[in-house]
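Here we start with a single chain on its own, the form predicted on its own, put down as structure tokens.
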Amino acid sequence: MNLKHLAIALAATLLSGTIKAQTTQPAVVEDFKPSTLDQPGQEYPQVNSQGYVRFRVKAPKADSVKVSLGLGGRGGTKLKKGDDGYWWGTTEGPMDEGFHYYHLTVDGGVFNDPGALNYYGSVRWESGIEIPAHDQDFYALKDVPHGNVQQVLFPSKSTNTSRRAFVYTPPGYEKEKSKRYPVLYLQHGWGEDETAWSNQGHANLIMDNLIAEGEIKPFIIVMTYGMTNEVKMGPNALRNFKIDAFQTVLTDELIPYVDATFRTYADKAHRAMAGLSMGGMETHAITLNKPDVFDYYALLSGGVYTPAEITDRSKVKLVFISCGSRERPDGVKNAVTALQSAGVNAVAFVSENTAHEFLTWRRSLHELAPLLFKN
């Protein structure tokens, strides 16, 4: 699949909504709390056992106030004014469980809710909320050892600035000053930044309960932009995006940067690259440009490799490709079944009952990683 094809495939994917469709909606249970992504000191919105979500917004001049969030293809939830100058609603249906974004229109305006804490999604910094999982335990902040998320500022020659990446290091990176890891290269998807995984998808939290249970062998996340400065954010940026900058910035400044910085092992068998959507798109072309750079590849609501694809099978240690069960996962799973008629080791995941969102990139993650590096 080429990049123009798999941005359609994505752009089509996100238009389809990531909300339950539902023909019967059942008796809304008065048991809102307060999402655990407000604002210190604020009471709204709210979220209920069900998944519904209840707003409250203070325009008291206004003429119309409606909330993006809502039933997918229904046009958000429209607030309804009270006398004391408050907008109220509450969702028509219960949310998808996991990570949402959402913003306000006020009037025509656009604008953040005020209750909410606010992460960088849709090419702007978006309102979240938070629908409580039913198997949300493995990204819970738990009390077990924690890693570090650090910010590092790497030269880039070929965008002529410094970058950010932020880099997760296991619990004990700091003590044991002897021990070397393999790294995880993970991307975000289209409108995020480096912050992403950190923040909407609780990887370091994911990673910390993973070696804490023995369940994995303890590598090095490292998360980048994954544009770079001469792309211009806009409506065809996607369709229009060329990997040879960023595959630069990657391959060329960013991982030798890594190596002499971090305590890595700096070679392919120890070396992996992930993205969702986007970063899947990315992590899809920059693989097979560099086939000496990575041992795993990982794909996360972003495409398929085909058997075609994959000229050298001895140099793929492991091909991963997951999705939301509301997306393509017959796709996923066929590409898979090729895959492994072909000699490649391949494994596929469907996150049940999501679409495009984080809790499918979230449990994508928690599968992927207790199969990297176990050789």
Contents of the next structure:
Protein chains: 2
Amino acid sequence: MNLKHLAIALAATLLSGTIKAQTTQPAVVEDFKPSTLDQPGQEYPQVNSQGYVRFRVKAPKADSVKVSLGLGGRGGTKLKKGDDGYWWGTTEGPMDEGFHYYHLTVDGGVFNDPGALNYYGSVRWESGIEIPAHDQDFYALKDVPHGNVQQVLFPSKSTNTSRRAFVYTPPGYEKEKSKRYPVLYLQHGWGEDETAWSNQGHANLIMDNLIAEGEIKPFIIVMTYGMTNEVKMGPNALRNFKIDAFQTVLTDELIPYVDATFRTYADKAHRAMAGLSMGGMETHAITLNKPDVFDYYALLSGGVYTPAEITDRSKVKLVFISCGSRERPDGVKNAVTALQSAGVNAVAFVSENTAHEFLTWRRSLHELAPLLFKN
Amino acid sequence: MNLKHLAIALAATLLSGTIKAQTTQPAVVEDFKPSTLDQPGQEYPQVNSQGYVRFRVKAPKADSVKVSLGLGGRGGTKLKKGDDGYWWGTTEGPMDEGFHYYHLTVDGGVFNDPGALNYYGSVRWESGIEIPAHDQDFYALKDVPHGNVQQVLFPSKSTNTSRRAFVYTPPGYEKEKSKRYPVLYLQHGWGEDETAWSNQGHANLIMDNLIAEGEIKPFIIVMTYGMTNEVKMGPNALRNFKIDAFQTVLTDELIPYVDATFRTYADKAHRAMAGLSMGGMETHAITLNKPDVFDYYALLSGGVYTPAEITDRSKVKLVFISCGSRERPDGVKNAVTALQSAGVNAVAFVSENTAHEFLTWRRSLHELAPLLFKN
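Next, give the form predicted together with a further copy of the same chain, keeping in mind that what was shown is the form predicted on its own.
Complete assembly follows, chain above in first position.
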């Protein structure tokens, strides 16, 4: 997947929402429950056991209320006004498992659903909904030791401000005062920000659970804002993207700050970079521009590496490439096969029945984490 | 201010918004700029140098758009439809300095302003706006060493879940590995949550700046959710409030967790409790119920102590009571005078020209912090 394909995939996802491709829909089972991402005390939106979503929005004097979620090509889900002043509607089909962004259009204006929590995506805070996934256990909040997610403000001379990052420190970090840890730098996608991997991605819970199961050695994750050069919305946003500004923040400012502030192993052998979508594009560029900074590279729905790009194969311990089965899984698999044939330790992962959305990336992180910092 | 007065003050603030009490308004100066709390890239809402707010909301087919901010008794600010499909309007008068919650009513439905960032208040995520205050420097993001705000998930047997808290650790906490710190437990108000003191309150920046100026010795702040017993909205919410559930979480679960996890001085002499509004009510109840836990008590727009309530005066190092000048400053001052006469080390603080809102509480924290942990 090259940059153009990435932009197209991204645009298609943003415009359409995601819905299972089924021509004949089953009867809707009336076991709807409030979404786990509803605001406290709110009853709607609701999700049923099949993955249908039912909306209820109060707007007694409105003329039309639509929801962006559903069959995007046909305009999402149009709600109908009830006698009670509420607008009601159910998606025409079941939604893919996992997390979806959405918004309302009320009389031509775009608003969030007052019932749902908001998540930063599409360069705005959007409503979010979660369709319970059959494998949701790996990112569930469990009774295990929990790591912390710290907001840090690090000095950035290149942008003349203090910039925000979130740092996941694993359980035990506070107590084991002499222990050092490897670090994964983990980037969000276009229109998202440094909150995405904790809020939408549950990166901290994925790590807590893997560590509790003994599946991985604990490491630190650092997440910061990747749209340093203020990409504007629009079809050419990604095409005009320049990596320099963010590369400087990441490699000249954030990494030294993290190494000076947290108990890291401050070397290439204990440093990984991964990113989803645009964050994959950034990972691709920065890992190749700065071959002495990271030993581990991962692109999550964010393009591929070609064998020709990895000139010194001894310098790369792992290349991980993933996407959802509704994206371009053959592109991922073929790229990994080519890398393997060229002697690169490359791993492909395809998330079943997901598209360019966060369940793909939660699963990707869950697959990636045990492969990192093996040496 | 007793519980009933607190509930009335709170209800009045929620219903009305806050606006300077001026009968003759000055001419509106046309120097509006985007609010500092606008979402990235958004041009509206805007604020001018006098504190007027101008709104612009896209809803081309709506019949009415109102904003809750402005002259509450007269229904906030009604917007007018322009030829461009946008609704426009300016508050009838200048707003008080500081942070205000607000929302839109579009054709009878309540939505947030798509231009503004959201803050948790009134048991929902509300739009927020900031009127630059003349003294905003004390909570500004400056080029000084910054502490971190950590999300922790602590085990809570009494509520059978992992609960969230945010922990401010001061600059240098990571590096000075043998240093221990006192702790302030700092509670939000009714309808808010554990995000309020960092997001709306800038507690971390207030601390960073005080520490950089050498005004205080560094301490840790812990902020968690205080509506443990699931108070429902409505006029009787506070009247039916029971402290037991939250008291158990705070004193039996959170404090031991913090003392086991962070480098604290785990004793009464190095522990303070403060809260705003309902959080003051909680502070009042818990400090009196558990006289061996905290040495320092602070109520921010959250009632008062009477001399009779503080039975063993040797056990309390400081009682700090504050409110905005538009609340009941005489009640605060009189209560503090009575406490002082009874031999209690009591301090009153009144925030000038503010009401039951966050600038009152930012200023209160700024006044309180240097008084803590003196002994």
